[in-house]
Every structure is written in structure tokens, then in C-alpha cells.
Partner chain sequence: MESKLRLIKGLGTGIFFGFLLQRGGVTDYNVLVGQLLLEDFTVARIILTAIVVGMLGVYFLSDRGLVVLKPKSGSLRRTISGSLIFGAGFALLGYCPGTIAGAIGQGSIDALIPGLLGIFTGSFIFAAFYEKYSDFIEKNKFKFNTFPELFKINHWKIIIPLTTVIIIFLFWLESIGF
Amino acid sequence: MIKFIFADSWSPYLVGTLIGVLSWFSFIISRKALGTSTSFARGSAKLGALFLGEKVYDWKYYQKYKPELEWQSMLVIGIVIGSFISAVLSGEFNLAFLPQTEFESILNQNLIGRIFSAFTGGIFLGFGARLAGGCTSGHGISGTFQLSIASWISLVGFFVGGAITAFLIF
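With no structure shown yet, could you now provide this chain on its own, in the form predicted alone?
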């Protein structure tokens, strides 16, 4: 029974079911949807305050999304810790700093290019998640669970965008 924990990969059906159950518990216990992008927005206020001072907290956006350490921030930390534990248990853990990928690009030729690509991609993903009112977990899991039309449209967009990107890259 416990042997699957040490497997190189887990069944997507099992993991999908467990994420669905986690989403139920999220609604039951906290009365909030499962998602992560808001915690990054809240963390950005804390980071901004280091450089720009407390006036950052007066910005309109941060009036709506109070910069505080809350359960979604703990979820993000748990994802990182859980991923590390999973990689170690499966024997797949290795320490690599932005390894080169199979994607042939000028930016993929050296470490500076890969750092630039990763940073820029992260900015675009974060901006898109906030513009859409949530990330893939917020819309794809929690929003569709609530039968939100906007979330279903977003989910279709995620798959279409992913398919187009995969086609262009590979």
C-alpha cells in the first residue's frame, strides 16, 4: 500500500482525486477556494515595503488583498516542502540550477539567458493569473468545482494555450 509513495510518478487519477478532496476540505474548513496566486500578490506587498516603505500598504490593490501571512501562503510553502519530500522519497532529487532544456533558443544557451527566461516567464504568469482573477489551481480546481463559467472558460484557455505552446516548442 505505502509502496506508491516511493514511485517515480503517481497515478494522475489518484492525485486528481486527492486534490479534489483537498478542495472540499478547503471549502469546509476555511470557507475559501483553493488557490495560490493571491499569496504571491500579498508577498509582493511585503517585498515592496522593504524598498518603498509602508506607503505600499496604502495602494488600492493591497487594500483589497491585505498583505498578510495567511493559509494560502502556508499552502505555497507546503507545496515546496511536499515537492522536496516527494523527490527525495522517489529517488529523483538532484540539485540543479536552471538546467539547460531541449528547447533551442538564444536564451537557452547560457545561465544568464535561462535566468532571464525564467524570471520573465514568472512575471508574465503572475500578471496573467492576477489579471484573470486566479491561477490554474484557483480557476481549474476551485472555480470549476463551483461551476463558475469564468473558470471553465479559463480552464479551456489554459489547455489551448498549453497545446499551442507545446506545438511551437516541440
The other form holds:
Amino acid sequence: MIKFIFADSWSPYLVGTLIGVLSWFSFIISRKALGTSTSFARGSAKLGALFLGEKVYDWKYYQKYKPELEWQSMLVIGIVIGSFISAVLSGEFNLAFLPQTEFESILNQNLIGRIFSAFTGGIFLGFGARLAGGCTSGHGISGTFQLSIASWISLVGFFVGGAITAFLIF
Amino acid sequence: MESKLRLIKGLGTGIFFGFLLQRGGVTDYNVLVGQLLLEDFTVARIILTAIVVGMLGVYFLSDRGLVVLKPKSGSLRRTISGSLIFGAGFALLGYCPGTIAGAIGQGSIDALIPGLLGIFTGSFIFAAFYEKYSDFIEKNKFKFNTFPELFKINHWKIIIPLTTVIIIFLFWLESIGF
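Next up, the form predicted in complex with its partner chain in place of the form predicted alone?
Shown next: the complete complex, the earlier chain at its head.
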């Protein structure tokens, strides 16, 4: 048991099963599906307001998704904490700017390249998630298991778009 | 603002989720990019297993009126273009919105600073775009949100075959040594 708690990693089947079970409890306890990307949209109003002023809060999108702390934003904060706990327990916590990877490229092995790839990648990711209406968790897991049509198309699109881009980069 | 209790429920759910993502290895750039390059199938294993377990449980609970499903809607133009753009970002950044939070928790500064800033910027650009083109974006929504509604059949007639196909795929993945 002790060994299990401190293990570097768990079987993906175990982790997948537990994420599935966590989804049940999320539905039962919070009446919500696991998802993360809407929180970033809410938070983005604050960033936008720094540049364009308070008027951005009146935008239609931010009227729908108000920039406030709610269930899902807390979930995202929880992910940071949970991952930190897991990483510390397994001795994997490591402050690093450049990711350790066997897929080396100028986009991830020097500071400028990594700032560029992470920032532009983030822009595409944020925009794409809003347009598609969800991310790998909201569509990819929670939406697909509810047999949502949009979610199955999204899951395929995420990995097709991702694979094409990855093969072009690496 | 939502009640304190609700915020705590969100936080608690997130802590479990983050722990599982990190322990599953999917907060690691190498594992995520490895999946997109079809060299490491950890992400597929986790997602597909979570789909099967989540689906069986949540539909079981929903049949008994214990939970209310919340399937997402979309439209062809929105869902296809959005998901492909998302995928391109996923490959460049090497994280997705959930796993980036996990990557931050395990100390990845590229996730914390340029990555997070990028996601906020991209979401903000969308909000600006939505301000002008919301009618266009919201057009031609799917008439049915889920496959059982679309095919007008009982959901278990999809759940059982889908579960079978996923399990066979995962066994096949193991058998070819991926």
C-alpha cells in the first residue's frame, strides 16, 4: 500500500477507471461533468480588461460566462494542488522551464523556442476550446461518455489536428 | 457567486482529478506529445477507460433518476474547426487545459507562464470574435445532442457495442506491444 502511494506512476487502466468513477461522483455531488476550459475563458476577461478596460465585462461572451470564481475554476485550482501532492509523494516534482523529452526540436529545447511554442500553442488551444465548446476533459471524456455528438467529433478532431501538427513539428 | 460549499466541492473534485492526471503520467509533456506522434498510448488508454467506466455508471445512475445528464451541443462548423485548431495548439504547447493545470502543479514553468498566458489570450480573442460574429458561430446547431436521440434508439444499444469495441481495441493495443 505504502509502495503504491509513492509509486512513480499507476497503470493507465487504473487511472482511467478512477477518473470514470470520479465522474460519477461529480455528477452525483455537484451535478456537473468534469471539464476545465471554460474557467480559462472566464479568467481571460480579467486579462482583457487590463488592456481594453472594464468594457470587456459587457461583452456577450462574458455575460454568458462571467469572470467569477465558480465550481469549475475551483476544480482547475484543485488540479494544480492534486498534481502537486502526487508529484511530491512520488518524487517527481521538478521546477523546469524546458520539458524533458525525447522529441527534441528548436521549439522545446531553448528558451525562446519554448516561449514561442507554449504561447502560440496556448492561443490556439484557448481559441479552439471556446469554438469547439470544450476540451479534452469536457468533450474528450465527459462529453463522449454521455454520447454527445459534438464531443465525439471533437475528440477525433483534437487528435487529428494534434497528430498532423505534431508530425509537422517533430 | 456560488456558495462556499459548491466551491469546496469543485476544489475537492479537482484535487482528486489532478492527483490522477499526474499519477497517470499525462501531466508530462513527453507523454502527451508522444501520444500525438502515436508512439505512446497512455493518453488513449486513460481516456478510453474513463469513457467506458464513466458511461456505464452515469447512464446507470441516470436511468434511476439519480443524476441528470448534461451532453454538450455544437454544430459542424463550430465543432470541426474548433477541435482542429485545439489540436494544433495541443501539439505546439504539449498540454491541454486540464493537463496544463497538472503540469503547473508538478513544476513546469513553461506551462505556468507562456502556456497559461497563451490560453487566456486565445480565449480572450474568441470572446472578441464572438462579440462580432456570435450569430454566425451559433448558427446551424445540431438538432440532437446525443447519438441515442439522433438514431432514436435506447442508449444501451449504443453503450454495450461501444464498450465492447473499446475493450477489444485496448486488448489489441496491448497485444501488438504498444
